[in-house]
Every structure is written in C-alpha cells, then in structure tokens.
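For reference, the chain that follows is the form predicted on its own, supplied as structure tokens.
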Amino acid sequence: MTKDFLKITDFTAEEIKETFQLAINLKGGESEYSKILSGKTVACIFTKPSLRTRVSFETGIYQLGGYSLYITDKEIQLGVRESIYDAAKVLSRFVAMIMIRTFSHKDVEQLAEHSDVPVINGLTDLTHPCQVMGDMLTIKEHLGKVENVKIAYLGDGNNVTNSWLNMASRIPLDLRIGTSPKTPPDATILKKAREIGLSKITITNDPNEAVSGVDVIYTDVWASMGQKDKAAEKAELLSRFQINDELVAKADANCIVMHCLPANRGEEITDSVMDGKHSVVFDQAENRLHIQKAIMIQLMRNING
C-alpha cells in the first residue's frame, strides 16, 4: 500500500521524529539507503518556478541511486490536456513516484487519489511541508531539540504557515503568527490545530508580543509566488512585521532566525540579521535535501514493507 507526503499531518508524531533521525543519519553520512531508488525514476512535476525545491530534490534522488525526470507544465497540463486521472494512472506506469510543485492543493490531493505510487507535495498555495520538515530539523540542530519550542512567525499567513500549524498538530509548540488582521493562515488548519489542543497557538497583530522571548523568528516574502500584484498591498499590511535587530533584541538571547527563501532583502527581513550571528537562513536551505531524502525513504521503506 502507497503512502503520500502532502501535509504533515501525513505522518504521525513518531514517524515526524523518525524521519528527522533519518535525516541527522544521512547527513552524517549513513550510505544503508544509498541505493533505495536504485534503477526507479522519480517524476518532477513543476508548475512554478524552483531553485531550492528542485536541485534538492534532483540531488537527492541522485544521491539515493535514482532518476529524476523533469516535467513542466507546459508538458504535462494537468487537468487540461488529459485528465488528472489519466496522467496520475500514466505515470504510475513508468515511474516509483512524484514529486510536484504546483498551485492548486487540490490538484496534487487528485493527483495522489488516483496514483498507485507515492507522491510528494513539493509545494501548493496551501501547505509547503517538506519546507517546515526541513526548518524542524534545523531548529533540532541548533537548538537540541524540537518539543516545546517558542516559534514567532512574522508576516503573511501562507502556505508556511499553515505547514507550521500542521507541525503544531504533531509536535508540541508555542507557536506565536504574527500577522496583521487582513492575513490571516487559513481557517480550517487553523481550527484543526487548536481543536487537537497539542500546542499553544497565538495569532496577534503585535510583532513584539509574537517575538518576546522566543526561541525562533521566523518570516517569508509577504506576497508569495502568484500573488505578486498584491506586493504593494501586503507591503503596507506587513511592514510593521519586519524583522530587524530591534525587533530580534526582544528575542531570547541565543534565538536563531529563519527564512525558507527566496527572501526580499529589506522588506521582510533586513541584510543586518539575514547576514547576521542568529541567523541559520542557509542551514535551513542544505536541509531541504536531507530532509527529503529521508522523506522519500520512508514513503518507499512503506511500500517495500
């Protein structure tokens, strides 16, 4: 039986801290599943732009003994030159799984529906996964662990922050969104993350109350990839949720900073901390591969048995 990767909430709480270990093992340099992907070629579907999303993944299929087969929408049209059913029954034919970047969540949950392989969501308009999987295990290197955590995420409530939601689904956080009241993370993961209860979860408008005493500052651009007409809108909701040194000195002393990338030096975040002695921007960037290398292990460990 396959298993899919579209939203954290896809794994349990132990499989989350399972996979985080496999990573740390990779990393380390652990070769037991050099050669997982042996001979099977991994299809890549991408319908926007990627740097971080795609060498990532291309290495670490590589480096898992894969294929990796690019696929731009221009080739593929999903759901407009043959159906979402048809291509997903296609590929599972030639392929040992997916892995797509696109805009539409539903698309990639009809996508996984109708494939017999599994399939990895690389990025939709509401969850980016493999991104907060990745800044976990960069959190549980710099900081020892991942429970308990003080998270202030500052700016747009997008597809990160409702992945961070998610997390606090699974692992225990104080996660603090700091966000004005036009932007919010979306209702329904939202609620779902409160009705389980597991975390302390905070919206606020007040970036200092979001950052006070926090163990992680964390931001993304404040109009996200497709949504670059409202750039001067959401620059004149978020601009008080800029993170500068003064906002950073409200942080716990030894916080980290972070930034899924690309970021809009001067806006969102200022050069002085992106380039500064708390920020771990770049740390979380090399996680993306062996964040994702171990999540592809796991989803071919499940087939395998």
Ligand code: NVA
Given for the second form:
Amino acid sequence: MTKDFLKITDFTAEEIKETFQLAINLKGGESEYSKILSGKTVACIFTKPSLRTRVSFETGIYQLGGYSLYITDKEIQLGVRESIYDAAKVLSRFVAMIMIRTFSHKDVEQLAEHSDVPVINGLTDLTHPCQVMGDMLTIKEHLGKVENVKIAYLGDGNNVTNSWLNMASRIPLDLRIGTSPKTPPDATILKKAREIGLSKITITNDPNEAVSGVDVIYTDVWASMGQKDKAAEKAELLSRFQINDELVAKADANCIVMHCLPANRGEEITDSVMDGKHSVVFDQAENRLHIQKAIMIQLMRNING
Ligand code: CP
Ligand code: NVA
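Beyond the form predicted on its own, can we have the form predicted in complex with norvaline (NVA)?
First the chain shown before, then all remaining chains and molecules of the complex.
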C-alpha cells in the first residue's frame, strides 16, 4: 500500500484495476466518497502551466468535499526559499494531501519522502502518471478491455511515453513506440519494463511498423514544457511520426486516436485526425477528473487504513 502516487508502478496491478473500477463508479454517479475530503485542504503546486490537470484536480477535490489551494512557484519556490524537507514538514501540518506539477522528478520524490501526507505527481519531466491512468480508463471504455491492447505511441520519448512503459510493467500490453533514434524514452524505465517482461515492447524508427494493425494510436507534443527551445530540432527529427489520415489507415479499422493535449494541431497530429471519427481526445480530457478522484480516494483509504 503506497502513501504516494508518483508513478504508475507505485500501484500494484490489482490497485490499478480497482482504481479504474472506482473511477467508472464515480463517473456513473457513485456518491459514497463525496465527503472523503470534507474539512480538508489539498495543496496543488504548479511550477508549469496547466489546463486539464489544474481544473480536473480542483473540480475533483471540490466534488470530494475538500478545498483546493492553488500554489505557484512565485510563493513556494520549492528548494530555493527553503529546503524541500522544511516545505514538506510545514505543508504536512496544514493540508491533507499535496498534488504537484514541476520539472524535477527527484524534487517530487524528496517532497513525498519528507511529507507526512500523500503526494500525487501531476507531471514531472520524467513521468505523467495521472494522464496515462486516465487514458487507460478511456481505452477500457472504448475497447471494453485493458489487457493485451495494441498501442502505438508515436513521437517524442517523453514523460507520457515513460508512463506508458510503467503501465506496461503492470498491465500486459503490446506497446510499440515509434520515435527517432535521438528521442528515445528514459533508458532506466525502458530497461525495467523489459526486465519485468509482462508486455511486448517494441521501439522502432518506422511509424508504419508501429501503427500496423493497432487498436490505439497515441501522440503528444514533440517539445514538452521546459523544452520549447528545442522545438525546431524536435520537429525535424519527428515530422515522419505525424498522425495523419494516411497513417491512421494502417491501423485497425476501429482504432481510436489519443492525444493527452494540449496539441499543436498541424504538427504531431492533423486537424482531420484530431476532429475525425477515430479521435477520443476529449473523452481522455474528461476522464482525468474521474481517475484522479479515484486516485485521491485510494490514497486517503491507504493512510486511514
Ligand atoms: N494533459 C495535461 O496534463 O494537460 P495540462 O498540461 O493542461 O494539465
Ligand atoms: N509531454 C507534455 C505533456 C503535457 C501534458 C509536456 O510535458 O509538456
């Protein structure tokens, strides 16, 4: 039983499936947990911008009876104004839970280590676990299953890709990552996922090989937050991996197309695909709310025994 949710592998396969079921129940109107955060504050720390993560967490916290406190880098200056240890200890005296989006994954690990309350990773440079949990829920809704789904992730090997590899370490998948030799996912996370051996994991530089017959085509921006200075370089490396109608035609006829958003329309995905019949991108966005409520409930249940 984990105190924190910093990466998908913090949950067991059973806990992940339980979280999907809880999210489905919440989405269906289940109200058993509508007071679980009553009288409690959740600190939401953002040192990067956000639409989906901020609004879905704040809305979810409200729907669970709690109060959400939005804190930016201007106030907290984690590790600069005071040590992460001191900030963790102080926050733990005020709030019941911390959600944080920032650059360094190690900072978030340190915050979790020293805080007495659960910490949720709302995106770091290394991983974006809430996103891929919500995405797997969207896959379950559309394809009716989560196991052995054929997924092609095309584009930059980034925090979202790394979270797909972590998902593949818990749920058996046929995960194909189509990217350039210069933009691979994190080597340690990839090695771990391969050692666990639960999923078939293919890394390829050929977008056609990646999407052949798949159930899901997934993409994300080529240059993540904090890397916008590399946008031109990445665009050159990754333009072959754009999701367009021609590529979608090589996947299964009933495939779904996913993007965590925000998208750079016309770069990693065309308007035609994003607004087309295979696209489920707005279902993905909505499901962030339901899955994060389920994650918060799981963590509250864990600390309350
Ligand atoms: N997908 C996602 O996390 O969106 P935001 O950056 O808007 O939170
Ligand atoms: N990889 C993207 C995801 C945004 C939700 C980024 O980190 O900017």
